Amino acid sequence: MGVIESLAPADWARQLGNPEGEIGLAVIERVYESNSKSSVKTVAALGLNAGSHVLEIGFGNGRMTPEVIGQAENIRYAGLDISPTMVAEAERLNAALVAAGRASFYLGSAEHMPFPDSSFDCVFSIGVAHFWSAPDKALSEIRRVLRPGGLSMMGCLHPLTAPLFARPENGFYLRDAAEWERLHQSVGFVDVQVQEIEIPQIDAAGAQVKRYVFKMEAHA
């Protein structure tokens, strides 16, 4: 049994929410391997145009950054994550893009973003929104940093098939579609769409499972 497989559910949940050290790196690499196909589809669905400024919230180890930048000419990418371990790893894996000024990685939270108003054409996250204890604050910040008409796209766990450890005491806050729609609208988003999507995944033990997730789109 490997180190990851030996993690207690609460420890696995903690590393998903805020990866730390070598174990955190291993956990997020496993998540990337499990979700890479669906993540590529999400990035393609952003519909980025040449010259777009894009923010990813919770970029993990940054392995999806080249995929984002490769969607169109002259994409400028910024990533925001609460984990110093992930910031360092993403900068390491994307050193050439950082040196070229095409990618930047920041330490911070969705509730308090270090960006001016109307900085981005698109803001997205994959598997992050279910960690927000104050989603109204995070969504309000997302709308603030988006340019008028800009796209917000969030993907998060569905309560129906969420892992047993995805509970508030472990830092997970699951909400239904109606609540997510209400939260988006309450901070001024328009054209809000919350879709239920079924995706195949590999769980912590390496077994194939079916999960449902929410795909949430809205415009500033």
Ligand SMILES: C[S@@+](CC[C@H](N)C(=O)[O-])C[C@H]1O[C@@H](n2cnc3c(N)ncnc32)[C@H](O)[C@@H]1O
Second form
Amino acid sequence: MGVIESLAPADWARQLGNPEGEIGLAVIERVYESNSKSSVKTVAALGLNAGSHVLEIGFGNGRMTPEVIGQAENIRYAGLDISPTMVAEAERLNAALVAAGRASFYLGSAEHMPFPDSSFDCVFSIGVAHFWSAPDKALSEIRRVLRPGGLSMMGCLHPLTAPLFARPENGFYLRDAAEWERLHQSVGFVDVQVQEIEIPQIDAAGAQVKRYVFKMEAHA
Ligand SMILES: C[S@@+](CC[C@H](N)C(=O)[O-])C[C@H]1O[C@@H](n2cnc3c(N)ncnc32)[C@H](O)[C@@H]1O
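Got the form predicted alone; could you also share the form predicted together with the ligand?
Then the entire complex follows, led off by the chain already shown.
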């Protein structure tokens, strides 16, 4: 059994929410392998135009960064993550894009973003919103840093098929579609759409499983 297969569920959960050290790197690489096909679809669905300024919250190891930048000419990418391990790894894996000024990775949280108002055309996150204990703070920050009319898109766990460890004591806060819709509207988002999507995934033990996730879209 490998190191990450032998992790206790609570440790696996903690590494998902704030990856640390060699184990955190391995856990997030596994997440990337498991989610990459649906993440590529999510990025394509952003419909990015040439010159767009895009923010990804919770970029993990930053493997999706080249995919984002490849969507159109002159896209500028910023990433924000609470894990110093992930910031260092994303900068390492995307060193050429960082050196060319096309990508920047910031240490910080969705709830307190280090960006001025109206900085981005699009903000997205994959597998992150279920870690927010105060989602109204994160959503109002997303709306603040988006230009008027800008797009927010997020994918997160659905309570119906979330793993058993995804509980508040392990840093997971699951919400249903109506609650996510209400939260978006309460901070002023418009055109809010919360969709249920079925995706195949590989679980911590390497087994193929079917999961539902939410895909949420809204405009500032
Ligand atoms: C499960 S990983 C998902 C990584 C990547 N998006 C993917 O799908 O492969 C969650 C990431 O979100 C980050 N994260 C968790 N809470 C966050 C917050 N409040 N603000 C910013 N990043 C956060 C974690 O550090 C981690 O890198």
